[in-house]
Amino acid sequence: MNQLIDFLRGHASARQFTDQTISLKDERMILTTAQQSPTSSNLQGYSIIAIREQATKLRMSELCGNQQHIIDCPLFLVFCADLYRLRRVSERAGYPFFGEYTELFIVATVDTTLAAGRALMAAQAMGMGGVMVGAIRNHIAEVSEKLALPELVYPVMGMSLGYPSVEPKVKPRISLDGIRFAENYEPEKIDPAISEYDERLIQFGHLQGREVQPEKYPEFKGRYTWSEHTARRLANTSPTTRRPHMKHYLKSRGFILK
């Protein structure tokens, strides 16, 4: 198989890092590679905050549920959807700007996500590892204040980067039969794919010790499968899971007003 395909199929999240630093040269290589990711109409609707100061990483960890890898990693990146820069472009040219429309919010969010994925791949190709941090949205207003983000900029995800101290395991995914459909959506393929994946993930051992809110389900005696884990995750009422503040936060920042 093509070496690049092998590399892409070998993705695994790394959360434990050595003490080795990431040079500014290597950081620049990662981020300039990320810049070559696809972007809608070449708008490049994102910005990236690079964090190396230990005190700032500590604060980010606190705001992200005290995740230790944020403190331990030599480089923590925050990927932000950014319409502020595009508004500046419009203002300089003397044109109106319609950043309050949901479509531009989607464009910026997708651009940001594509760039983040490319950055992680670049780091992995350079012998590093990392993990995406969605918990950057747990206390998103506080994160935004700490990073001095202006209106029309919001943090989509964080990323801890470093040199892995242990080799991360590649986690199995749902069978392609449950993901890929021919010509139209095929709901009948979903249940068999989920059942097969439940068995495969149990064998992988990924869910051991990772039960979601076990105190809420003391009567549960069945096998703890991916389905059980995922259903509990989606039923979780914790504010850091549902993040009910997001709609108000985004509107307060000038997003999705129309």
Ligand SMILES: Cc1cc2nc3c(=O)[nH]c(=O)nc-3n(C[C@H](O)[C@H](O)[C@H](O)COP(=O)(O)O)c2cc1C
Given for the second form:
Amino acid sequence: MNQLIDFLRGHASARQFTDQTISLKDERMILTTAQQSPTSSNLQGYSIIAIREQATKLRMSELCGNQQHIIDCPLFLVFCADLYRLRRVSERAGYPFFGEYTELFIVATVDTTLAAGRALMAAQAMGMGGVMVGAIRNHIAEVSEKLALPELVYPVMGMSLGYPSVEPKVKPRISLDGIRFAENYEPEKIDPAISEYDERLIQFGHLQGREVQPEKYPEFKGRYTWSEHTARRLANTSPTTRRPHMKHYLKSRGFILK
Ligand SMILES: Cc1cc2nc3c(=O)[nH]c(=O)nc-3n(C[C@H](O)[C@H](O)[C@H](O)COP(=O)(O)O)c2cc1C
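In place of the form predicted on its own, output the structure of the form predicted in complex with the ligand.
The next block holds the full complex; its first chain is the one shown before.
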């Protein structure tokens, strides 16, 4: 029990990998473990594309802002929300199907995310490491075409997995005081928690040399805190940050039409 808690509290994303491959047996163990995640009404609204071919990883990296770990990892997984299989279930049973409703989109997205979280945990428990890749949505139409995704299937996130070549550092989180509220939402707790976290993350040293768009803020002379970093991220108007294509893309694939 305590071992599991320690394990969970030791989570850190890994982005640097050795050359060691992941066997098909170990991949299967990771994914069947992930499959035991809770799933809304046992619908299991997701699919996973396992990519090992170097050429495909290269293409995925290009489409994900040239993230090097996608090329270096032995196994790149793409977790897709999937209503296509469920539509098939309804068709086979001779019932109507309502995949266009936003609620089913949420159901499939949540199921996918829960499974992805456990896949990463399972890999970590087996001595591997990895990182989730939201940048899979930077060029989501191209990714979908490359992976031959049918309608009612969309990539929620990628995941680079492998054996870490350096031990990743556990990153501190916002104090629970700014996250957990008693009985009702407590907005007054937010500012103190942000200020405290800014100080703590500076001590952690994680943000040094990682300024977001420094060329855009030449006048900035303050301390580069998590707030500054995060606010710049949120202010970033680049298409790969805002991903303005998502609404149209999802609708074109049959999601969120109602
Ligand atoms: C849905 C999701 C998408 C992410 N996408 C990326 C990504 O594209 N590239 C990357 O390097 N890290 C990505 N991350 C990793 C986060 O940056 C990381 O989890 C966060 O900074 C906290 O660090 P930690 O996981 O080491 O604790 C993603 C994480 C999540 C949950």
